[in-house]
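A single chain comes next, written as structure tokens; it is the form predicted alone.
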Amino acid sequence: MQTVTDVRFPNGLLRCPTTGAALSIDMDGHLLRADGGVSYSFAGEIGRFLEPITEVDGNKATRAFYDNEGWGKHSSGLYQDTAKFVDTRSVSLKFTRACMVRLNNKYFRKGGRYLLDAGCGPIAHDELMSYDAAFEKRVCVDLSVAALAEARRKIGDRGVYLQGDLTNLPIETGSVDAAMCYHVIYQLPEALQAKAFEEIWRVLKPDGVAVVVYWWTNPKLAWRAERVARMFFGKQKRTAAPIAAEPTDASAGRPDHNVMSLDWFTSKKWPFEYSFDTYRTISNTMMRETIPNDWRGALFLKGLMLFQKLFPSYSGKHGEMPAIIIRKAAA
């Protein structure tokens, strides 16, 4: 058994999650292990944390849900769970994608040696793809295997893969100098979503960023902004719906979305700083119903991408999918 120095799993990055130990490697029987007697699998070059589902798991339906349908592919060559949730018309989907590639530009030039992607999934767009281009290592934690394995096909060495949870990450304190986690803590149950907000700070080196993409209950900013859009639009026609996601042999439905208010966000005594800016003010629903698929509904949506660069916080703290973040003191 040696230190953890494997390219797969670098030194000075891993803790067992059940001791808080660093962990070793055992090449011959396949382990990471820790003081104690405790040891996790690694297969496919992904790192095991988590026990297979069971019926009291609190993540059930969600961890079924991207295990089963959300990460595999539909025939339109989309994943399932883009298919299903994202408006994928044109006009919309650059829209979209013009909001990562801002936060992208915004937080994470600077670069470093680890940028964690909490809840990476299979890096399903490809603007989240160059988000790493200043790091060394792309730290992808996920729930599920397969998507894990989507996205070092897509990245390979450039990234490490781990199976864990985002309320006791496998990673030790202090260790990566940026995070992303975009649409994952509001899929949590109520009562673990605070521990994962204090989870990605606390693996945060001194100095450390993390942007947060969450979802807001009944934000006014987007209340709003369907009333001007149905003003000069009308509601869109079925045309606009989503694309039917297809059956697979264990369809899992959906995973849960327990979204939480501005309030219950402002008023956890975190330990630490934040502030706010803005992802996206509307949602995928809004946008089909109200957006057409024109030269309208793009110069309406270049609108409101120019007040979310002009008016960042404001259009956070009241948009629908505010970017939190978090930062961690200089020590």
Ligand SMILES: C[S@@+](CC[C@H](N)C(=O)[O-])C[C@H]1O[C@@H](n2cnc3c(N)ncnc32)[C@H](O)[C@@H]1O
The other form holds:
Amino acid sequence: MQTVTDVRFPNGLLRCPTTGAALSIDMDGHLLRADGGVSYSFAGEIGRFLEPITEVDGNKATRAFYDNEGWGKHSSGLYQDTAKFVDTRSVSLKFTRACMVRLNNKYFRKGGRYLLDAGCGPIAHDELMSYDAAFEKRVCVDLSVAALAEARRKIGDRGVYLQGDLTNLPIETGSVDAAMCYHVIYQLPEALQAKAFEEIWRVLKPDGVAVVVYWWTNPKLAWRAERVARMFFGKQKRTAAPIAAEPTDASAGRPDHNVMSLDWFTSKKWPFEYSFDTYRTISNTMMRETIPNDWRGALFLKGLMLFQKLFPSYSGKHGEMPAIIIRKAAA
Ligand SMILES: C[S@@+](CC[C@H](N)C(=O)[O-])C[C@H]1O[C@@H](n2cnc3c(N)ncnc32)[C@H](O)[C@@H]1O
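Would you generate the structure of this protein in the form predicted together with the ligand, following the form predicted alone above?
Up next: the whole complex, starting with the chain shown before.
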């Protein structure tokens, strides 16, 4: 048996999510083995730490959606998830992509050895691909094998692929330089969301930074922005509706969305320091309903981007989609 020096699973990166023991790789048996006898399948270059979905799985709906439909392709060439949930009209999509680029430039340029992409999906946008440019490896973790296989098709040996749960990462404490977790934690059951934040913090190296894109209930800034947009533009016509999703499997359903409030987050006693930045102050639904796909919409969103850049913390606290910045104290 080889110890974990393989480029895909370098030394000191992986640990058994059950016992916490270090893992070694058995290439011939397609297994990841932990001291103490536990082993996990390593098939299709993906370490598989999850049992098949059961009725009592808290992530049942989300897993079923992403494995059966979400990361399949729509006839437009987009992923089904993107077609269903993202405002893909050109003006809105350009704004969303600029929001991704802004966070990359601000938090991920320092680079390092490992970037954890927690709930990576298939790395659905080109703007997300470049996040790992300054890192040796992107450690991709997701519940969905379909997502990981697609991520691997895109970035190959630059990635490490782990089918695992964010609330129990198969990753050693203090081993990643930076982490991103975009649009994932609000999909977890409420009772498990704090554990997911803590797991991301646990695996960070001292001085490491994590950016968690979340979703607030009742965001007052988003509400005001919507009022202003409606005043200027009125309600958008049905042509602004999302591209119709084309279910590939009728049983796929929808992922869970358990969105919490700013008060919920700030009232918790976290073991880490955090601050607020913003991903995007308004939602896809609001953009579809209020922002015209023309020069007027583009101008409005340009103004919103300027506001986000000038007041990132306020926009993060009171906009719809914050970026929660978690830092691990330097050793
Ligand atoms: C909305 S997608 C976001 C994908 C990607 N982060 C992005 O921004 O495009 C959510 C992803 O998180 C994954 N996910 C949801 N709950 C998870 C959990 N508990 N552990 C790991 N991955 C999870 C889903 O399988 C899905 O691929």
